[in-house]
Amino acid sequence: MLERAVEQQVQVGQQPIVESGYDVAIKQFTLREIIYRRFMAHPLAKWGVVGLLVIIVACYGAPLWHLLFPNFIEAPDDFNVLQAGVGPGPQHLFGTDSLNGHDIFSQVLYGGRLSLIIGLGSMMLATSLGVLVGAFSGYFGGVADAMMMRVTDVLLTVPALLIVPLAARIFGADNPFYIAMIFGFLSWQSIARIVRSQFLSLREMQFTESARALGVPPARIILRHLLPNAVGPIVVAFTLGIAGNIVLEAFISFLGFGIQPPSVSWGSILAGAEEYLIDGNWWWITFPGLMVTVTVLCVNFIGDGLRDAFDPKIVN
């Protein structure tokens, strides 16, 4: 019976401490500790964190690597026409392009900085808008809720692949700040619906009614009581949105509507390789594509781990 009771306590986030004989003390874990333990129990999530950190350090440390290893990592504007179309080797790990002889490995490192900035910046904007709209709509309800959700539903039906190229042409396709803003304005609707659904249930709970009875202002109830209880689904949507927008940036840059030379991103590298793939230059398109794939997988693994960590139905 004692062992069974201890096992049940472990499953709900409590650690048994056996002092002597049959005396058992239970160590209570905080919510933060429980979330951390659940996340670390997800093997793919841990590898996702490691992989994403390696990619971020490699990309944003590219200028430093260029100073330390100038023979292997070149500046983004360095080229050698005489070495154009060279395959992967000791000097050019990912080979060179067939146009000017740019080192593909260096291009991938420097291009990842813009791709990651666009993915992260767009979702920061999308999350801010989605939380604002969803919190207001879910807490107050009524006519405001109906109107805001109908506008959200209409925007959800707008195909991003048609709006993004048009907006990129209007506001500037070669500016990552504008591209991140465009992606952000097209990504907040799903987060708004998630936040609204959470607030619709949270606003009816006893702690919310007690706060209202005590005269707590609505803004304080939303920020201090409701929003912390809805942070789990928001974090998961945020991480998964980053992966989606990195892929979207690569796609529109591949179509010629995104980052343009002399700036470089993973998508623009893929766009430049399109015409030369038939000539046998497989490495020009393979390695940037692999970087996009690995980054998206790492972010998705992290999102899966966070989803399990924040899920209150999981007790182990």
The other form holds:
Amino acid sequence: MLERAVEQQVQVGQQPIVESGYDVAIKQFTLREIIYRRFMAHPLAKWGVVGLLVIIVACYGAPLWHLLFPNFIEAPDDFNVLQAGVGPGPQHLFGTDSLNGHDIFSQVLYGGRLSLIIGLGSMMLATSLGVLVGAFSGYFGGVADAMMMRVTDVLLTVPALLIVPLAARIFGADNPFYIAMIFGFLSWQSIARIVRSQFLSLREMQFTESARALGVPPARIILRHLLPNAVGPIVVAFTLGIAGNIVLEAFISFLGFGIQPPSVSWGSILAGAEEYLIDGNWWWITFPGLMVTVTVLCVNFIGDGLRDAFDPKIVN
Amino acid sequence: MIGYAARRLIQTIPTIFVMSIILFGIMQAIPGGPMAALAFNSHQSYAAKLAIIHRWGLDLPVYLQYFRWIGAMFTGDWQNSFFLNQPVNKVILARLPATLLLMTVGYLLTELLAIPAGILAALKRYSFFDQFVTFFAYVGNSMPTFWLGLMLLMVFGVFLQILPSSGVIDIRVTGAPFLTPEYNTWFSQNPVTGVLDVAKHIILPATTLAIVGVAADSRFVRASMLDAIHQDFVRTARAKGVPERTVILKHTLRNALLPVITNIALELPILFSGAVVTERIFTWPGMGQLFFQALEGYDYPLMMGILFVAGLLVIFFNVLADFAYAIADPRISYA
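Having seen the form predicted alone, can you show the form predicted together with the partner chain?
Below is the entire complex, every chain and molecule, led by the chain shown above.
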């Protein structure tokens, strides 16, 4: 329906704004265009998109950079013990670590591939689970809702930070797929709550009632009528969750319970750094952590922009 | 109100039980189970291992094991830690004060900075100060807590060497580890030195917690204050000539701080996670550090004990948040 409203011309006659005195035509925007415009109007969101795109290209293109600039970007399993603990300079932009002499700049680029995909993958799992539970709970209500929400509440009380290293140890830590799964299973509860509260109000609306009166099956009501209306808060929670799980991955791998040395992530680069802190090699800690911070900052900017863009209370 | 409090407390009982079942289930999934710590002991015969399995009841069905465990948890028989060789509940009780101390100080520091900063940012909206607070909040929200702690440790503990980088006390000053009987007698004799010693050690971990906390809370206070300042009753107060100072302090602030109070209480579990991370970085002798030690050594009884206590704490914090909400907002009736 919204598509049909595109480019509908509305005449405004009385007060000519254009100097020539002609009537001014006002273009009516589709919802998608409004959201896009609001998103771009957010002062920081578009810089978040630009920054994140740069980081994604830099990280996932790392093997290519290695081929193009073999002097600056090492291969992932390449290191030189003689160069261990060298500070930042023209040869090693971010210096090298004190343990094996890995070039930290190259490691940061390679490590980003796992860190980003774990953040994204875990939240895709969490969002699917959360939407499933929340939609079922919110639409059907009753006993199932009460039970599901109790379970969600209890799962929220289990201290995630303590469970994650434990779970990583159980499922075999060095597999990024399992790490993403564990994170996903621990972060769907808040999305389920958001979806449920959205559905609770949406299912009482008249368009839902008319769909039900027409005999539309519940699955179709949920998928075609309710879910598109709840997509804003879900997308925002999804984006902010990615930021949270990138940070969590960094911490778990830093502790040595997550991604293990042959594979690299932003957290695993930091894993050995703590013991060598006393040597004063600040670059080892600073740059990988800075990379996490900048990435999360970009994701948070995007999340904030999306929140403003989807917020029906803000009128432009 | 008392009826509500009683009902809310009774509600926690099933929550505690479900939490305990989840924890027990997760611990069951560890390969090797409680025997994992003994797996590589070559001095132990197979018969001796079987004897231990029988004595610990590991040959029983899982649901019986659960009931034995939960029964023991409530009767106070928490077993001995494998490595510390002391009763687990005593070990945890000895570590709990340090965690609570760190949380309290970090918390007070957070709110003392975040509330004034948020209010000022809202009053001088779009000013340089407001922009600075916003910038700080964005960056603080995006930094991993452990990395922030490491950076502070590196700058102040390693490079400048003006603050101690680990522990809660300086054993060269006190002569005994934190909260041992010897320490307590020493502390009662020199309270001033004792407090100063702890204060010096708590600066870095508490600042780490506070930076992360201020980043989140200052934004919340600012939004809440802006919300209140645009309400009709504020315009009415201004229109009838109430001085601006009174408008802000009496009319706006009270209404703005209402959601802040409940938000503060809701953040306690997050603060607890933050404390766990910070303890690990600054080797603060609290529960978080103890947990990571237990995890590295497969110390089964200790892990289960800590997880159980952590779950109880989070449930307790949630109850506190509900109480704070009930007390702070008199418009909601809980009859």
